[in-house]
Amino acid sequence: MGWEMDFQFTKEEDKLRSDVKSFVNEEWDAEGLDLWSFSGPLPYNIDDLYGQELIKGFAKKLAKKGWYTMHWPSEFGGQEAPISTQLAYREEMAYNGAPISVGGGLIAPVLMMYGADWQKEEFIPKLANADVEFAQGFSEPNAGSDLANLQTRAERDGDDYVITGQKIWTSAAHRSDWYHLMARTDPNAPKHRGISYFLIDLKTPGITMRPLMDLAGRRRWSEVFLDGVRVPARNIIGEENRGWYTAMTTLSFERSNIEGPAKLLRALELFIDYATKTKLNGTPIIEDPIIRHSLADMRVRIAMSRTLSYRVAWMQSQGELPVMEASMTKLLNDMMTKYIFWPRMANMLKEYGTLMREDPKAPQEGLFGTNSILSFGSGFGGGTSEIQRNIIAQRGLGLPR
């Protein structure tokens, strides 16, 4: 691979950035900043109907603009936007605090590649128009990083599969319509085999959920129990016992992490603005030389991370598969999220840096304190930091398992 990378955007892509910024400022409630990011205050509980409706309404506006599925193949109604265009769009959306930028989530590419005709006809138009929401049923109490250790069983019974088991850390299951879930259909096969991939209507009898809260008291996840859940056999995605390989398509679309540096940059700029206007013990925070050096260090780190994300996008545009590099962006951004919010920003504000949004004395409505607490969860979701290091070591450096 050559190292002559061109990070310049076209005039059309620069205009898209400007259009995105204006659109977000006009169409997204400024008080409803991204419930899942570190880019602003967290005014709504993710369980609130008002917050849910805001997000769904905004997604429909994106669909109407044609941005929601710009990355999709034209065969499925997309624009086949170049990687550089997608990068410009997603980065600008993330920086401006929009809650969602692209449609289809992790399930759309799987259905496009492996779905039966009826599955494509039923779900892809709904995904394109933000009319349906899927939750991902992968992790289990003993199958997180070692996902192939999953024990949820699916047994064939006539025209159905009967599924029994437990899933955990399911993001937004309580406000989703469907589940895309992996279950073991051949318990005697090696653990990476004998797994099948299913579509499940979350209203199906036998499904119950228990809320899992984050450190800010928001319900971000659910523990999902499946007790004899009957699923039509036609709901399997791809081939029986080949679900692991189908699911890897899902995971390969999960780790580009272009939005990470944009959100951290926005948070840093908000902090600098606050530190410029605010005094601590009678002295403007920004005048402390140690703090100024620390802020400069954070800015350099974010620029480094952003450049690495650009490199991943450039490699994709060249038809390469940046497996190691994508893991590097994931690992680096998870590490930086904890580093920037805690100990850096929180410590700069002394005791005030630990106050969360419910406290009337919390700086910036609890932006820094709340996200300092939430940042401790970085490095777990979407593949742990240990898994990313293993990928870098094995696939990048050629080290043995």
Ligand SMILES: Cc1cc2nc3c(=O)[nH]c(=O)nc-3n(C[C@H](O)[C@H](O)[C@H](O)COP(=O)(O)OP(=O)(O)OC[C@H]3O[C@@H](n4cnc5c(N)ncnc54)[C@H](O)[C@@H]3O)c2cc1C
Contents of the next structure:
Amino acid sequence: MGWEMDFQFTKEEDKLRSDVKSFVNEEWDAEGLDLWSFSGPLPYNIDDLYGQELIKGFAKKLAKKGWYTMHWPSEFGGQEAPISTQLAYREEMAYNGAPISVGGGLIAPVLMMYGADWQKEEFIPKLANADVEFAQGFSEPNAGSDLANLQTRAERDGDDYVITGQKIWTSAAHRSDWYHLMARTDPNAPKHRGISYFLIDLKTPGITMRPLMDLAGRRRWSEVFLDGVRVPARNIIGEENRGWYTAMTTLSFERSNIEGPAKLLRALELFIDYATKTKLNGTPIIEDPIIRHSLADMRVRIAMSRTLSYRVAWMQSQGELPVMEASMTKLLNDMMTKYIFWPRMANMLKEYGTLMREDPKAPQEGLFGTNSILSFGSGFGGGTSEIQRNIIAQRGLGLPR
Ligand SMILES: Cc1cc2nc3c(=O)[nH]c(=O)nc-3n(C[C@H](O)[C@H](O)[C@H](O)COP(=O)(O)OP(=O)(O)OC[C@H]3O[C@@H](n4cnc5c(N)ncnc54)[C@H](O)[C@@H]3O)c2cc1C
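Starting from the form predicted on its own above, please write out the structure of the form predicted together with this ligand.
Now the complete complex, all chains and molecules, led by this one.
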């Protein structure tokens, strides 16, 4: 059946786990943020609802510790940590409620592989130290799943390109310094071939933003409008008109999604703790047999998801590119995030189930309520659930397109 997997952590990796746990307990103000970084510290600040400032400060501490770029090649100052070490680290971080814990996001690997010398020199050290933040300008109103349909235009004018168009759903654009953006440089070429990939300073004249709020009413994204934005030609990453392929290389750095099951496990444990201590209509919630079965059911699903994530990591460690398997982990995790918070946990807590953090009666400071509301949005970012199913159908089951 081809389900081979031999995954063992070394003594050093076990030690790393306990170091991570102590570090997070000492250095991360978990009180200040929800476990999921879904909302920022109270009282809310409309422009920092996800606690970006806190996260940035924490990232700097991780950089100092040498963990932030442990996955980077040594020529860029990383440690080339094996996949199993990265997995142990990220799983432990997520379980203990720390925010995004690895450096460079999508842009660092692109620059390492395709960046001009000046781009590497300028940005890699800053990314390594969490001194610069990039937002990702890919999606447009008519280009999401069908990203190659993007219409934002970049026209060459002397030493510059002039960029005009609209992006949407850019996470944290209003808090970022730079934009990595795909725009069409040859409108007559087949749609994947006429796209170039740019680095844009978000302070450049001609860029305006409009906030997009999430279901909990917090600013998470922006619509970004570009009106005659002049960008030096040297800001292209890789070759002109080859931007699609440059950007896709980075998106194909498949992730094992290990943070997902680790966070859900933590949420489940917090739920059990709350349900053990709390009575509904005079009886501890945990004594309800239907709820107990439901919790057991969740535990099984989390174990399934974790095993799939381990499998992706193991395949990567063997030098394989687990495309279908990575889609399976993403799909399962997105489905479980929805299922566990809503309808499961929300229903178990009855009228308290959807109370959010601002409400003094919200169980566990709104952890379950806020996540129930926000879980409706899971299954869109990073490729929708339907797109993951398409990949599994084509690559895994060999079905025709
Ligand atoms: C939390 C989050 C963060 C994000 N951050 C960013 C960001 O920083 N930068 C950025 O550029 N974008 C970002 N996005 C946008 C994200 O990439 C898009 O939402 C995603 O690609 C889907 O595109 P869409 O919203 O246009 O939906 P559409 O592609 O229009 O899809 C609408 C519906 O149609 C279905 N569908 C579409 N095509 C198919 C198909 N071929 N077969 C079956 N069903 C199909 C979809 O599954 C979906 O249900 C973010 C989104 C989220 C939710």
